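We begin with a single chain expressed as structure tokens, specifically the form predicted alone.
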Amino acid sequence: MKRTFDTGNAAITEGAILAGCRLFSGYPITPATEIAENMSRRLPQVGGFYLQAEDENAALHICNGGSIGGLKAMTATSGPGFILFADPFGWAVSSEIPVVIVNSQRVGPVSGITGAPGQGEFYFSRYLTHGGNYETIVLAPNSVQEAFCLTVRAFYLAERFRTPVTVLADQMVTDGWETLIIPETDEEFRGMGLESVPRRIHPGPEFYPASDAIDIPPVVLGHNTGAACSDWTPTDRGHDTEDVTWQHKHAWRLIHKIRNHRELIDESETWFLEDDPEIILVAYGTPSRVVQSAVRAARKEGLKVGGIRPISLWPFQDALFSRKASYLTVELNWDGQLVREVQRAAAPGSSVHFWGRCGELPSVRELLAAVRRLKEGKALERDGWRTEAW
């Protein structure tokens, strides 16, 4: 094992090479820049290719033209750069490219602050193109060391559902230092739970068929095998149809080849729900660090405090908040996104609530203070404009 002392930003460079990615276009952008800086050193030495492209919208271009060609590839931005991915996430979608994308959350809207967290991309990591009809995945790290796992476990997926994949980071996950242990043998990386698909080639002749089927190998082109790739609806050999039969076939299988095989995909963190906590504390990303403490803190108290940190996002794990509780949600920014699914997938009876900051961590004391509010039966106050009551 190597072990480090570095950033999420070059563990998930280090992630993505492991994982065999040999392609990478992107724009810079704070702060997401060092995993371009990093890829663009890093690549060469292991005969891959780093471009930076015109902007956001063209790098992922880039990244679907070479993964068709075979390549493994990746790309990775913020906020401002996230939303113009829109049109080649849904050729990706659509045409069934594994591409993996990185997105180090900031504040915002539209620009907002280059150098302080946020979360504020939930939602835009679910419904990133337009259209519908289809379902993605969605992975989020809490920190550098497992910014590097879950970039190896993004590629993972992507190989085996044909589909790209996001991993939602936030800026204090990408910018933070802290150790990193990477493996230098296959064994080790076994022994660290690490999965790697190499590419394959389909032979053809049916590219996109009308089923919920993985481990499919994706289209490459180049390879005599015929195959096709639009951003048209497809029939099962690639060629673009209005036929609205074909359009049924093949929305159903970009939604339920994810839906019908989430086992592979869900994962998450729970803290002290086997006593039957009557508040648990959700949150992803960065802040579940300061919730897990304070559910800690709040156990010491004698509190029935419980937490869940959803690793896995997209699809959404529902099955977390089948207990019956007051639900309070943790989140990177002022409006309230995780907090909207909660409520919907909140069992019956259940009470849901809301604590959201932008651009800095809450600290284990707030926590504590709402925590005790919701045991006692009052509503959260607004304290100001940093936090907002649901």
Second form
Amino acid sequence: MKRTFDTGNAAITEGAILAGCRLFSGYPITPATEIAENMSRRLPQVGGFYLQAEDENAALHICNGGSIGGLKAMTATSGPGFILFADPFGWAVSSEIPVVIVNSQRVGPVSGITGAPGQGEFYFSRYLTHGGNYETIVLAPNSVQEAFCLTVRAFYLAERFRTPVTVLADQMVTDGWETLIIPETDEEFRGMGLESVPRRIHPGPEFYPASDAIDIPPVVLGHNTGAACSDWTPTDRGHDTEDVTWQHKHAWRLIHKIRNHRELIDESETWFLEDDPEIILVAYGTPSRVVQSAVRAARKEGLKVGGIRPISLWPFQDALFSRKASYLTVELNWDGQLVREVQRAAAPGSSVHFWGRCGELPSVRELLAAVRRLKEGKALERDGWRTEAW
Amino acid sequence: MAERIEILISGFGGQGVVRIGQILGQAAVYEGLFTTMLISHGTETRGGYVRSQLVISDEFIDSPVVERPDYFCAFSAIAYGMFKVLCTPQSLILHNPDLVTPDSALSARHWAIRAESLAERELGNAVFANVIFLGALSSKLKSISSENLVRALQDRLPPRYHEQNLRALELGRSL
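Next block: the form predicted together with the partner chain, after the form predicted alone:
To see the whole picture, the full complex is given below, headed by that same chain.
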């Protein structure tokens, strides 16, 4: 094991290299620029390719092309670049191209604030392209170490499910420095609970079956079948069609190959859920670290508080919210995003509340004050325009 | 009982706010401790606002937020003005009195270090001021040995600058 002090950007780079990534294409953007920098240095050392694109739209197109060519590929960006993925992301979803996307969320909308964290792409990461008719996988690390592990996992899931997988980080994870442990042997890699699937090649000649089956190798151009890269609806041979019957079969596969294998995707961390919590704090990414401290501090005060941290964000884990309670989501945005999903999933009779801010993490003190107000049945209204309204 | 040390370093881009956090954090990792450092910054490479929030602990760190700094290195009057409110009577604020005027209403302890002029006089360049601050700060941290601090500094800086930075570190530690 190599024990270092490094950034989330470095962790993501090393995770990708160990997972077998051999193509990176991207466009520099704070706070994910270091991923591109690190990849441009690291990939040539392992026989891989780094290609700077003219913009993010081109970057993900290049990654898709590289993946169809047989390489594991990744791109990384922040919100203003993430929006340009809409087109190539849809192509990767529909043509079932394994590819890994990293988005380090900063403050938005548009350029917003560069060097400060936000969480504005919770829903956007789910609906990154148009047309619906698909399910997607999004993973959210809350530490440098987890950024490493979830990058490895993203490649693993992308290969097994033939789909783009998004690592939805935030500025504090990618720019932040922390103790980072990197395995140096296969045994250490497995010992850390990490898994990897080598790139395999679709045997052809048929395209993918109209089923929810996973672990079917992705199509690689020049091998067995050429039907791979058209963005039209495919028949079972991968030929273009405008027949709605084939479209239905295609959409069913895109949705249910993911929804029917939730046991491979769902991941979460919880605190004091079995200890009769009345108030449950919910957060993903860096704010969840503060939530963890706040839950512990609340318990020390004798308050019946618990915590939930979804690690896989999409598909959303409704089952985590089956307990009737008062839920408080803690998010790095002012408009409230995660809170809407929790409100939808929460057990009947629950109340759902929102604590939001952008650009700065909350403090334990602030969260404890919110918990006390909830316990007293008071609204979380704060000064002036800082209200609970969402 | 876990010991959690919170350190806040803030100033302008180019003053070495992130660099000294990197060295200190790396030294803490060499000590086998857990370390987190959050970085906040503006768009500019130099001259913009920068803040490092460093937490060192002998157990896993959940919240990485510095809420009550044990040590605050204020490299500019603006940084001092922004974050002095977080300080408690136990906090120690390291500052350069040529740049920062202490707030007499504050109960925190202040330690005045004329690091820029000291660096210019002893090392011929004010750029070493941040490592003088690092030396001074590290002399208060019992959990980090000077051997590991030197090792971390050598890891994080190019070899051609080692000699002068090690002298700056020693200057700081002897204050």
